[in-house]
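Take a look at this single chain, the form predicted alone, given in structure tokens.
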Amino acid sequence: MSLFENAIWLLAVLPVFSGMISLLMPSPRRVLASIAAGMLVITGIDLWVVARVFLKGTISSNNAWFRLDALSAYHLAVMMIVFLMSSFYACSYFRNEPAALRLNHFLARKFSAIWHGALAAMTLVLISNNIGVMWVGVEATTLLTAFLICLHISAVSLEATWKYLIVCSVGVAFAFMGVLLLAASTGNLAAGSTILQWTHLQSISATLDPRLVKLSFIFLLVGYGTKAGLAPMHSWLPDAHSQAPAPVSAIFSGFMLNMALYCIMRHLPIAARAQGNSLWANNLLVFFGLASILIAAVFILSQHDLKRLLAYHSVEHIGIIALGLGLGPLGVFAALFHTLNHSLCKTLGFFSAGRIGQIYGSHDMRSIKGTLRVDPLWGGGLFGSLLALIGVAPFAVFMSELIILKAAADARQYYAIILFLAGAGIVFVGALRHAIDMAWGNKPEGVAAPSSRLIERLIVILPLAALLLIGVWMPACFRNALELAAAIVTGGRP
């Protein structure tokens, strides 16, 4: 047994150590370089533990307070891919900031401390077997990441920060009520430290008070759904994404939203079994998923700001994942597949939007023209990520959305198919128009891009290559990982 198999909590401590080391660096450039180097080490260790879970089974430690099964291991892998790419990208992004916005030593150390703190909190959410500790981790991410939105202080960034704090805090308070109601549904509040353990609750879910479980799931869905950006609780998301620096927007959209949905996934099998395996919780997810897709489609049509456009794509794709979760085992499989696809293309999308914004001096899409001629690398990255986001074949997003449609047909949810296709069609037309207008057209006078480095080329090429590869061929080990994770969400239903 390795050290991490006996003490999984060390996975959440690793970012803290890495953050402390980066604080000792003597210059902003070295602080950012140490973040990237530290993230490389953490990713290697985390992926090794993830591989251990998929090869040999669930890891549990500290009297089952911490646990890593296929579902949490899959999300841990996605999270580390997003953080690793974003950490290397941050070195390039902040180096190319205008002089007035360039990080000084204090701001670089502040960024490093919060960046690593956010990673530690998100890791805690994933490895915790206690739904109370899981809630604490989610609340910690809210408090920490708020300060990343206003890293560059301005009136609009402060407004976005306060909006994020207030809306998400209310949401997390709803989730807290859900946790309390779920504990009360056991009818044995004096049961001790195991009462909030997810494994314990799942094992006794058939004996829980169904009325309290139903009420708790509604609170949890609204609470964590607010953090995930599900409509109509998504009001914080466009402002926060548009005002945060691009690396921060990437981790917000690339994983933080997934983390909140992960919390809902943990409660779904408990709620279903407590209701005698009825589909009422699934139907709620279908409703919020479709609402998110349709509301996002309307706003995507009228957007002029590039980062706000990507933010509404986040609302749309979180809705697609929620829709898949509500459609049974095949839908859950597709939703987890879509989670990785969305994380890859949205992370690349925000990377490209950040660099394009620096080159053009604006995120206004009406003034961004000819990106493929101005900077083929980042212009191509933006165009490719937008094509992937709207589900153009053979990108993997097309495949995961196709499987979700198959799941809807199998479940005879024909109205869901019609509304999903209507929303996706509107998004396709609206976003493709934006993508073509930015990629081609007459470039503004005086706009020029600096030469790109090898790491920047890798950051663009690798995600696009991965999205194409898993769009045409899904490796057996990846399919097996998705099936194991999906079985946990469905409570073992085939």
Given for the second form:
Amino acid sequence: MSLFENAIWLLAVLPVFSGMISLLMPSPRRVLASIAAGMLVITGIDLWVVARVFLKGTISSNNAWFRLDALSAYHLAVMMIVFLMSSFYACSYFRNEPAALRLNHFLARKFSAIWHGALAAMTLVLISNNIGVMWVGVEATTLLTAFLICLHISAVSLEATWKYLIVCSVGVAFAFMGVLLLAASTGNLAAGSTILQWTHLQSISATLDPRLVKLSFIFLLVGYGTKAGLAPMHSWLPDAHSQAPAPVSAIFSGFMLNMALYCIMRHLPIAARAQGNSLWANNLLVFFGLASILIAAVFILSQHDLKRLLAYHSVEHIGIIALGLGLGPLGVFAALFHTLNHSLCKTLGFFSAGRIGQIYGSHDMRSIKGTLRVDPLWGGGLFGSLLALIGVAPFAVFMSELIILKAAADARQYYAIILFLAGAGIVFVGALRHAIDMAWGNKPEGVAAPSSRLIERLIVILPLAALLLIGVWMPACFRNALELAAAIVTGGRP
Amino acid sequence: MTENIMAVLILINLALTASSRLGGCINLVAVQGIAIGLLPLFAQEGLTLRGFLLAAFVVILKGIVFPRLLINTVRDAAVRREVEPFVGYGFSLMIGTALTVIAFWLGTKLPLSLSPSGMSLVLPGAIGTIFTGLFMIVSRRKAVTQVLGYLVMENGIAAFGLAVVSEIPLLIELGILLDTFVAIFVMAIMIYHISREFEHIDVDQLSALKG
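With the form predicted alone done, generate the form predicted in complex with the partner chain in the same format.
Now the complete complex, all chains and molecules, led by this one.
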């Protein structure tokens, strides 16, 4: 199998091929259909590779430039699920756009090219073993996806794009300072091409200069944290999520934020070990996590725009994942579990918000009433995903949040428990009110929904069913996979 | 020679904070980019083909391609050729000076072992350049000046990298350059769209999205 193992870089090239094929399609509709078909193939291949990593162990290739271990394989699987769902949803979403916004051939091709490009860049981030290449991939996603936000050019979408470009470019430049400082902390012991290799840095992490590693981790956390939407660096996030077309918001929230957090997860064990296994880096994550949860809670209370509401939910959940990462092995396990849960229900949330917005012609929650009667499918999807998001049992989000609470209790971080519960409580009350108001209430006149197709029903029902299933019963193989991935973040500590 | 280049860099930083003409700023940033491109030639022991090619690439990109792109953007957007800072030029220059002083102080504080000995100006110069870039991004009204600020910040980071890491793999260095190039390109396209949609490129008026 050595031939195969030397070819995992192909995973990042696959989307490019698929993108080229879709460019040849003769009509906008065919272009979108070919994206979905291509995604199906790519997902099949990627999931096969992921399964192989979990069954037979880490794959390392091309002189260790590329590497797929349990942590990156897990994120790869989450990413493909999000992209697959979003690609199928995109067909239905763009077909239902009002005539003025309908994609012409040029826009459909542009969408396809950037969509595949973003997938390739995100795959590169996940499979590269080199923190420099990882950084290049993150910056590339910023530049590519900027065009997706302003797919339909308007005053507000340009404003959102500009904020996204400047804030994230500067943020990611900070992360590069962190990469440089980390390389400097080796004392130039090992010049040459291994200096930025994650496995190399990991193996010598006990000998790194602790002061420089500390400084570098702050830069990395602020830099990648900006891209992940951790408060207070989240200022770009609500604008970009609310102005982008719904399938784009879904991949932003469902995976791009997680990808930035993944980069922080890679640096966490190095930082922790260089500080002599002190809890300094962990406490920093707990602090940013709690700040995100509380700031998001305040904004969720006073929100009127449906997509902005979901965007602030992203800030909250990224905060919860960061909090989990800071709470030791059990917390990391829960954080990784929460990553999948959040991605599933947030993509469904944005899908529903996009279609509901098209049906009502507005994203203002004060004019969206009676969704369950107008469109049982998407209204139900929105209601279900909001319930899952705020942590109603027995959805899986409730389970992962419960484990994080337990991890906090084990770590004796009682103030963290209080603040987390306060934030989650505010979000629960605030969002539940919105969810109930939108689901029931008097439906406005003249609002009608087209009948739904089988694929749309699957897009709504499958994620909700999956969330219920893994909330009630976690399969042993899934638990093993999470434990393997968590062990990498904690640096092998039990 | 390295010291001289860094001194030029620091002077350009101060000039940027005080300059009022958009075209002048673009030229200053271009000169700074060329200086950054030449820096590795003197930092390393001897001339290698790799170092030379990389320097040539950076000089062409930062000295010719970026300035041309930005000047074209300003012309197409048909904006007033003033920088229009939120604070006055005098105050701006004072902040620039203060940032340079802070950079010198930080340069002595950082626990870094510099690779070639005696490069006392490199670290303060690099940090000061990063600060100047950030200051330009937050204190100037035009979208073009924000792009210039981003470029200055990138210049500072490049100098910083040169000071603290003796050798970054070529592939990664090229990747970073490519990213910067695409970033400037993307920003220029956005400025074009913004100027068509709004008939101005003042970022303080991009404030419809709140809460």
